[in-house]
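Take a look at this single chain in structure tokens; it is the form predicted alone.
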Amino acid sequence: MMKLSIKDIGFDGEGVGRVDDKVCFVRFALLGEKVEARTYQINAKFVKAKLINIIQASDKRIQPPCPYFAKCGGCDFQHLGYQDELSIKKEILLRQLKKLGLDISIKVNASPKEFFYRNKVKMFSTEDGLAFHSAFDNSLVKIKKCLIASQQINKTVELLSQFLQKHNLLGKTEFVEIKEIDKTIVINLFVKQALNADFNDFIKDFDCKIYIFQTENKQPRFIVGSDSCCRYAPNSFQQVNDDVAALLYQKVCSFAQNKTIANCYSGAGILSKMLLESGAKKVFGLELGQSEHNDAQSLKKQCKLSSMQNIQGDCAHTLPTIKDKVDLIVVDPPRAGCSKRVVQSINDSSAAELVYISCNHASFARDIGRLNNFQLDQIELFDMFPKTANFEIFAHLHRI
């Protein structure tokens, strides 16, 4: 055990002090404050520690609502009031920013909801339910009902961890991912083997579409559904916030008009034909995933999005290959950002304007920081992830 005094905030929003002439990380610790803490992983650079008590609590400090928080993993802010927490995500923003020697202001766009957002969960199965992982380990926390996953979505868990318990399937069922779009809920069970149970029952309890698919070796098999047809790949990428992503992408979409563009890393779709909603002349769609192009494809035939073209394949080879001019090109890639290639297929292109959309600060900074042939002019913070440490970034860059 261990006393120490918290001077700073990292980048992962935890609490920062010193212990041996080493820098330590506390989670859930909060600025000012003073705790003690439990190592619990030992860097040659830095500690990582686990709060035990608090000394002398900040002033800022409030009751979590949540009886699980600092023992499941997936909230960061429950002990901290809203304007603070965006308050952090800002000043993080900030700090790298800076360190690429960019003072740029930046407007922070709130979600409409802190609670019940979240559309999509991951869960594993324990003995008796589905579980979280830890906030420190492996292990697992079963809850009864999770502040920041929608109402459906927590309905949908109770449910499911009931069927599996009551048919003996949680022994053979990894992990589950459960979402909901657009008033569908469509679950994914990854198994160890084929699941031999009549999901039918299960199904007749919501009041809403249902799809269950299993996925056993990467393969996903749909097993049953409110019809025989489900549109929504278990796979595909979605934003977890509806509420923020409908800003994010009214933002983007504020692009459009009279270009031809470029969407790279571009899913099943959504934000192309939101483009072309929107007053583009044409959207080339690039993305590397089979099944997001399939969803793609799908898309342009149901909507007859003429304007639409989605190419299969790496953006990195697939953007050079355009032989119309670009006139912006828009990038929202995984959270380890773009590789090197893209970078310098972007760097090379004729665009004039490019907007980036980045879930991770690290990522996002590093890559502007490649892209030589851009210059930074807007960025605004869209709070994608209420009461975790993570946030959506949106940024403008023109051509120099």
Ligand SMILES: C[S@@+](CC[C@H](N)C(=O)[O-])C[C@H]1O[C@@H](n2cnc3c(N)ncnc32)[C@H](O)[C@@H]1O
Given for the second form:
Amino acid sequence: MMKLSIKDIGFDGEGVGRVDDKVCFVRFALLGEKVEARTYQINAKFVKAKLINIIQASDKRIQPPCPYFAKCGGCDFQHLGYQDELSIKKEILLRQLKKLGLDISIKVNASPKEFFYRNKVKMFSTEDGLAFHSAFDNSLVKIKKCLIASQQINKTVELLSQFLQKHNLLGKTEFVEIKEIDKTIVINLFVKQALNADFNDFIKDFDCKIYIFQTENKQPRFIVGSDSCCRYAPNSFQQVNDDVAALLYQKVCSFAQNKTIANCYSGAGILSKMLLESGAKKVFGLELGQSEHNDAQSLKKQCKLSSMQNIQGDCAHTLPTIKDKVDLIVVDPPRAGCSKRVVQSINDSSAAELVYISCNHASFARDIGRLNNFQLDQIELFDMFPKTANFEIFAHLHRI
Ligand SMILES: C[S@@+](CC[C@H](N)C(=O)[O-])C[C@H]1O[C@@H](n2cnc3c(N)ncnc32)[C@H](O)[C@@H]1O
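The structure above corresponds to the form predicted alone; please provide the structure of the form predicted in complex with the named molecule.
Following is the full complex, with the preceding chain placed first.
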């Protein structure tokens, strides 16, 4: 056990102090605090330590509303108010920009819902119920209620836990994904072998639409559910906070008027459709995932979007194949950011403008640094993930 003073905040929102000649990261410690912590990971340049006791608390520290906070690994910030959480996120993004030599103001868009916003959870089976990963290792923390998941998802977790336990199916289920899409619940049970149970018994307690899938060997199979079809395939990408996704998409769409747009990493096509509804001339949706591409094709057909062209494949290969003169490129890559080839294609393209959406400030900063032919002129933070250290970035760049 050691005592240390927290002198800074790290890029993942953790407290940072020094022990001997090394930097020490203490998750859940706040700037200005004096704490006791126990080392659990030692690297060449830094150590990670677990917060054991607060000797002198920050005046920003509040009582976390969630009883599992700091045990469950899902949240980083339940121990300070929302405005202070947003200030830390803004500071992290400002620091990334400063490293690039950029001095630009950042508009912060709070989430309309601070709690109960998540429309998706992934939970693991324990002997007596469903659980999240712990904050410090791979052990599991069984939870009764998650304060960031939607109320409907919480209800589903409770009923599903009871059903799986009653029918002795917890040990046969590896993990479960539960999503809420347009007031519909989608459950995907990841199993080694097909479960032998009548889920009709389970769904009768729901007053909303519900679909249940089982996934063996990465293949989701529909097993029971309401009569009509759901908007996304169960394994398609979905933004986790509907309200903030709507605000973010609205911002992107404000640049759509009269433009031919390459929408890279386009997912299930929702943003492509909105860009067209906002006046874009034509939108190319470039998406690698088969199920997301299929969803985008269904959306195109269902909404008769003749100016939407969906191309399946790695956008490193598909972006340079577009023959039309593209005015605006939109990218919304996964956490790893854009590959060097994608960055090169963007630099070499005809596009005068670029919108970069990112859920990872580190890969975002790296890519902005590589986009030599573009200059950043607008940046906004959208708090897609309240109570966690993650956030979404919107950036607009123009060709120089
Ligand atoms: C962060 S999501 C964004 C999806 C979409 N823009 C939305 O808002 O729903 C990233 C998407 O990129 C896709 N993807 C990952 N690597 C890709 C690649 N190399 N080329 C094209 N799409 C890719 C993923 O399947 C996923 O749908």
